[in-house]
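Heads up, the chain below is alone and in the form predicted alone; it's given as structure tokens.
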Amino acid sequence: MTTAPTPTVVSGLAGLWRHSLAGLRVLLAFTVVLGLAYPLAMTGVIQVVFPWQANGSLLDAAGEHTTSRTDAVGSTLIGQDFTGPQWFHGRPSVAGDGYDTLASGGSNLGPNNADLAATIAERQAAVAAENSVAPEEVPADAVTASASGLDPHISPAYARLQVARVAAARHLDPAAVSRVVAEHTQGRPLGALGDPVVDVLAVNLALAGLE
């Protein structure tokens, strides 16, 4: 013969069930509001207010803003490989095989690592020879990869180093190339943070437009 649960046990189970249902309702409500409604609302607002930035800060072949991935030749946020003397070159990349957006990252090698030191020396010699300058004139960002491996910018010093080579390859006046670099040099954010940078993609597209 079974013993019926005492009123205290029944009351306790009922309270536990009631609290569990209340918690589940709160969880579902927050999931709908914060997991669906809020992200969708923010996506809609950003697409209206900042459509270019929301779609990847893409540029077309004319160097103009575009939200079409079909017309885009690159993003101002992601570096890419430019080869040949007629182009400004970006920072080295160790993301995958280079500028691989699916393998963003650095080498994680420390400054005392022998392999890193050898790689930097090799890059320094190559950049110096390519731009006909002394190795000690090569700036640090020309021979070191960024932490992401996708940095789209170079320092004004590295850009100036490349002006003569690019101008000669394109049969342009070096002063004209320098003006393009100056026009695409971005100052310090808020006037105090970081350092001025040059957007490599924007400069190269502007040079292509000059021709």
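All figures in this text were calculated on a predicted structure; none of them were measured in a lab. Throughout, rigid core stands for the largest set of C-alpha atoms superposing within 1.5 Å between the two forms. Residue numbers count along the first chain shown, from 1. What changes on going to the form predicted together with the partner chain:
Shown in the overlay between the two forms, fitted on the rigid core, is a CA shift at L27 of 2 Å or greater.
The chain behaves as two rigid parts between the two forms, and the smaller of them turns through 21 degrees against the larger.
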The other form holds:
Amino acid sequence: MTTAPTPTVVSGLAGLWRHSLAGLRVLLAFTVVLGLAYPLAMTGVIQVVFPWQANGSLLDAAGEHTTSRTDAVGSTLIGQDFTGPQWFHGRPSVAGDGYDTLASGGSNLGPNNADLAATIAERQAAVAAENSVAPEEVPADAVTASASGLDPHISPAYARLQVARVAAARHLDPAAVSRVVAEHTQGRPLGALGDPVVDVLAVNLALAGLE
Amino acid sequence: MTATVWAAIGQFGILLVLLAAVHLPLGAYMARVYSSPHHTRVERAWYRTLRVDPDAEQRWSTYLLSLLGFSLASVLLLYALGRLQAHLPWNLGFSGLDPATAWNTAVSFTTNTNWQSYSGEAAAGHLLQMAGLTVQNFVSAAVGMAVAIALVRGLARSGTDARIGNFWSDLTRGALRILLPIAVVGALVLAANGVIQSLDPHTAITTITGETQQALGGPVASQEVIKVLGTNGGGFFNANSAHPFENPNALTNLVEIFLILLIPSALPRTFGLMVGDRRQGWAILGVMTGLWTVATGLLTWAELAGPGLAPSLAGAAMEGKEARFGLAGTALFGAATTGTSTGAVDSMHDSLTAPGGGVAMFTMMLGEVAPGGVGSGLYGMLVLAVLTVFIAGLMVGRTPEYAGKKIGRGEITLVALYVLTVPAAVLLGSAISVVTGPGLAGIQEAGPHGLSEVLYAFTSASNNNGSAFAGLAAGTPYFNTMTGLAMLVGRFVPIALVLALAGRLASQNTVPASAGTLPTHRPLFVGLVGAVTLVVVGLTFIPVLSLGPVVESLS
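The form predicted alone done, now the form predicted together with the partner chain:
Full complex below, order starting with the chain above.
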């Protein structure tokens, strides 16, 4: 090899070319099987077996499952920007201008970022004033932006904080509002996974239905 | 708080039980797949049509050439699909990717990194996602498994003139017999829980408050499952596994963590069976489990404790995290994704606490061997085991041997080069970026966290992880080019060295263990490999870690 390096290099390149052509043939075959047949077949099967989930877990105005985007008022899995005292509010979102599904993402601000700390303090003051509680009673999820910007849930603590305000705005008995929240609170799957959460859209649709 | 800690321990226990339940059957199944001389009827037709010979026993250099040829074709096809997107069907009206983004994406998915400098829902149509990205999710994983199996054959075989198997057969079997069946089942489980699977475009719906919101469509479940199963990590959407349509609830979060760890944790069993000594597989698994458990514990502790200015003010480190996963579920996912080469994220790692982000980075710096990516985790750990027998041999004056193969000068040279390659890419890439204008321009945070952003980027790219401290503006031509180079170096140089090592080992005759042989299946050896891993990485990275996450944690 040391006596005639050039032919080795040439045969190496020629070899790479030959193997690349074989590689391209195999890749194209994989593209047909794994890139077209597999996802399309899965789409066909899942559309039949789980049509509601496959199309985005949509809810209509009555809170019923639907697969029609015309009837849908939202997805049980995708948060929305609720403002106004009569609605339960979701978490702060930095996806676009807030809950923009074409711009999912978080703030990516580091734990010691001064701007983030200032924003959290502002949010704390705003949530506290809105719900007539002390700033230290505001739970963490109410003042931090989620990772996706589309988080559909809040903690049970943040939901409890909002019950009195929503009940007053809707002229409802706070106990009735609490019952709706409880109905749409999900515990930890298998008793250990994740954290308990409240589905904000489902609660708001149920409340709108009470009137 | 106590309930949260118990839940954290509970979810860890459930995960371990699930992984343990499938360890033996999956490990044995993979050993059969890669050892069987028989092709299925479909495979015979496949090889005949594609005119490749699946039975030729390849020398390591030919095996490498086939692998490089296939990867070159992959980069070129994926680059073309990205650039030409505007002219392809199912593009949702998106234009082609610009050259730097297309290059970065092509390299990223071919190298099993899946670093994303584009936003899925705003740049990639359904065809690019399916025919481009989903395909590479499968085959780049199958390539990693093939290399690991080739190295195992090198240890198992005796006097074979550097012949270590057939790349085309290993690739095809890995993708079609192992990954595809698990993917089909996994996609159904995810879809049942709310991961979408349609070919619809994104269109507007009217919400109950009268606002409009875009309803999303896409073949997500079929891609999501192989994203985690193949330890790839490239999300369909920008928010990756934090997106509710990729990861709808705490149960799917655990399923995804399970799928991430499934093949990496079962491959040591395959290794044990193929070398004919199951105890060797247990020892390797022991090192992986020990390192990963410690990393998981530390990361969970850091996120639950929530040190730092913003977490203490808010009351918990919930910035960049999803309510449904909670702190513990997020930490478990973070440890799984950085301990393997996955890089999927269910939280924004840039917003992890300083010690939490440091643990995530350190876990990648270990070379992703705990338990590591599909294939790359096993071959990385075997290289470290070889290094350990060599070092132990120097200390006690015993002949270095591993699985009956003598570790001589040639072998240890390859191992040394392997251990140096990725750190060199990490440190050089980071160093260049913090002294040049285009590099500095991408940094978001001031002070030590800014250095962490750059260090994390090159650690992630060189180790083919793909997760990010996403505050870094990595979508610039500078970072697209540099991280692309780091991914190529970090993937193919180690693979070439591993295959060369496999060839040398396969050529040797197996020597029976003697009184002077260091047993490589005892707890002592497990501890030694763990220590060697930590020392090698520690000596390489402690200076730069001190300036980043360590300073930040102490401030």
